[in-house]
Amino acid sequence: MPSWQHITYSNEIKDGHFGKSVAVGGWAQEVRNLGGISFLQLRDRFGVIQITSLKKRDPELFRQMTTIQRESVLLITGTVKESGEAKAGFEVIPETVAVLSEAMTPLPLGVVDKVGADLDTRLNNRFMDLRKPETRAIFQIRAKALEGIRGYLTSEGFVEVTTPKIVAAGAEGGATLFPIKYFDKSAYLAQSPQLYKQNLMGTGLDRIFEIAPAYRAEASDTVRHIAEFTSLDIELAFIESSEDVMAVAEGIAYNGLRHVKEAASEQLDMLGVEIPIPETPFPRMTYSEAIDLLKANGMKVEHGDDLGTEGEKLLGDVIMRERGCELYFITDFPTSLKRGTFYAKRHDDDPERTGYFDLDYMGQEIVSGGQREHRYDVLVEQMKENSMDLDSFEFYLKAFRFGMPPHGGFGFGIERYVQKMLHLPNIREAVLYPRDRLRLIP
């Protein structure tokens, strides 16, 4: 029996294999016994191979084939034969069949069954759910999106970094921190690498990005919130304004979509999704303009209010209807809304407004950021306004006392990006093993 290193995947079998012996491996997806002939559909990571056995040719092998349990793992050797009836255009006539791992019955979740399962059942049996090509396609597309994003950032001179996920203080307040015991000290899971990526702007690594987990202890049971998510964090120095930061956010969103469209067409077809490539530059509106637009479309909202989930969704619908745009910026947020973001730079001529922006994708925020406050004295005053303990942030503030260039950045939600790209009803569909208020396993 050959080793797994010598198996041939379904997508590798071509005309040149006809009449030749191959070794194939995977899961028994379906077995049909028609009396004198049996068909076994063997699924590997790329597709399905039909294994055809004739009873008169080898009765014992035929008996073995027809008694295999669905989803058992098999290693099969046989001869490739051209077939007009097999979907792939070929079949394998088996010579040996090894059951490497027999699946128990009944299955906890169907893989090819027509009857669907609710999301909780799927997540409780995620290993089985991921055997479905359509489910795996989501994560193959996600990988291609990150591949395109990394390629763009590297071409723009960004360096990928890794910052701690066990921290002594939170960057965005204590209400959504997960406390942990760290030896004899109290610590937290990082909400964001904010303090560290700003710290790096004083080092000469003046264009950095990180793709890593982040944690928010939000008791939200919505289709857009999870407790552990993947954040793409960006920071760049020697900028003139938030416009420089917005250009990078636009480049990331655009290049991720373009690369997925080019490199994951098979998976997109499998999901029945078409990705329109947006025109650049993305349209933009100020926060005040967004509020006026919402009011004009019947929403009860006033200047100074948070847009909220309802406002974001309505705004997305209106912009799509009136401008045909899926991605758009909302700029110049009031200081009152971003006051908790103590590091946001306010307009010098109007301290009641910041240069902060959101990038929304079909009615959902996927990016929030802007230019940071790099002047030490101003930063300290803004921290005092937020009643922050300066001693707890000494490592952060220290870098601002010894030469900190103007800089800015943002956090980009990878799962939200994938959710909107693929029109997934729930963000948990874009996470291999999601974590929320009610789910800690698997």
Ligand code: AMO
Second form
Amino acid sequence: MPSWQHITYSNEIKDGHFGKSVAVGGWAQEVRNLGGISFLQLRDRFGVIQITSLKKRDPELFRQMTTIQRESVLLITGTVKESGEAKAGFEVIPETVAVLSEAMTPLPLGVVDKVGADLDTRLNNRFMDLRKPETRAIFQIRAKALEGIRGYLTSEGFVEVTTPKIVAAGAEGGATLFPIKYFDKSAYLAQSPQLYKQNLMGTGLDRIFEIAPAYRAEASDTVRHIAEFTSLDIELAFIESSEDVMAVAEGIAYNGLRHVKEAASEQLDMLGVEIPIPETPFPRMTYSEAIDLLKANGMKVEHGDDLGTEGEKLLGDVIMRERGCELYFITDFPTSLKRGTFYAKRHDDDPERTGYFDLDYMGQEIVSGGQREHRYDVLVEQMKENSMDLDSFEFYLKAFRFGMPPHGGFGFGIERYVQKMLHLPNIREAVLYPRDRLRLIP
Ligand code: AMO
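The structure above corresponds to the form predicted on its own; please give the structure of the form predicted together with the named molecule next.
First the chain shown before, then all remaining chains and molecules of the complex.
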């Protein structure tokens, strides 16, 4: 029996293989017995190979081929033959077949069924769902987006780091913290690497990024919130303003899309998705301008209000209609809305405004960040204003007492980016094994 190392994948079989013998392996997607001839569609990671058996050629092999359960794993040796009928232009005439793992019946989820299953059933049987090439395509595209992003950040001098996910204090408000037992202490799952990435700005590792899980105990079930998401975090020092930070957010969003378009065109075609490469710089509007635009478009909203899901969505529609842009910045959020963000720097000439920005993608926030407050005394004041227990944050504050350059950064939600890029109705489709209030298994 040939070893797995000698397996030929479906996409490797070319004209030169005609008349030659190969070993192929994969899942039995479909078995059709027409009496004297049978067709088995063997699916591997790249495509499907038709295995054609003739009863008169080898009755025992024919019997074996026609009694295989769908989705069983097979290793087949045989001869490649040119074929006008087979979709791929060739078929394999089998000589030996080994059933390496037999699939039970009924299947928990069809792989090629025309009737689509609901998302819950798909997620409950994710291993089966991922056998569908179009489901796998999402994660191949996601990987290419990250590849493009890493390439861009590395070329810009950013160093990839990893910070703890078991932490003693949260930075994004108590409501969404997951408490955990940590030996004889209480701890939390990190909501964001916020405190650590700022800490690093005082070290000389002053342009860093991290791509890691972040945890939020989100109580509401929405199509854009999950309890465990992948946060791309950036922090850079020696900046002059939030504009320096926005340039990096723009570079990431742009280069991720460009790389996906170049390196995952096959998967995009499979999903029927076109990616328009955005023009840079992305449009920028202030929060005040955004509110005026919403009001002009009939939304009941006042200056000082949160844009909310409805506002973000409407803004996305208006900007697409008026400017044809999918990605745009909303800048200068009022301090009143960012007060909980104790680390946000407020404008020196107008403390009621911050330089904080969101980057929205087709009506959904995917990035949030800005320049931080690096002056120790001001930072302490802002923390007091938020009734924070300074002792719990001593490790964070300490770094601000011994030389901390001006800095800024942001959190970029990878799943939201992929969701929007691929027009997925639910963020959960962009996560292999999503976590939410109701979902802990698989
Ligand atoms: P924020 O809380 O706005 O900022 O999060 C940054 C980005 O992370 C993504 N995100 C989520 N994605 C899916 N499910 C969730 N529950 C979820 N929560 C957040 C979004 C969001 O824009 N420390 C700051 C960042 C910074 O200032 O550096 C922070 O975490 O895409």
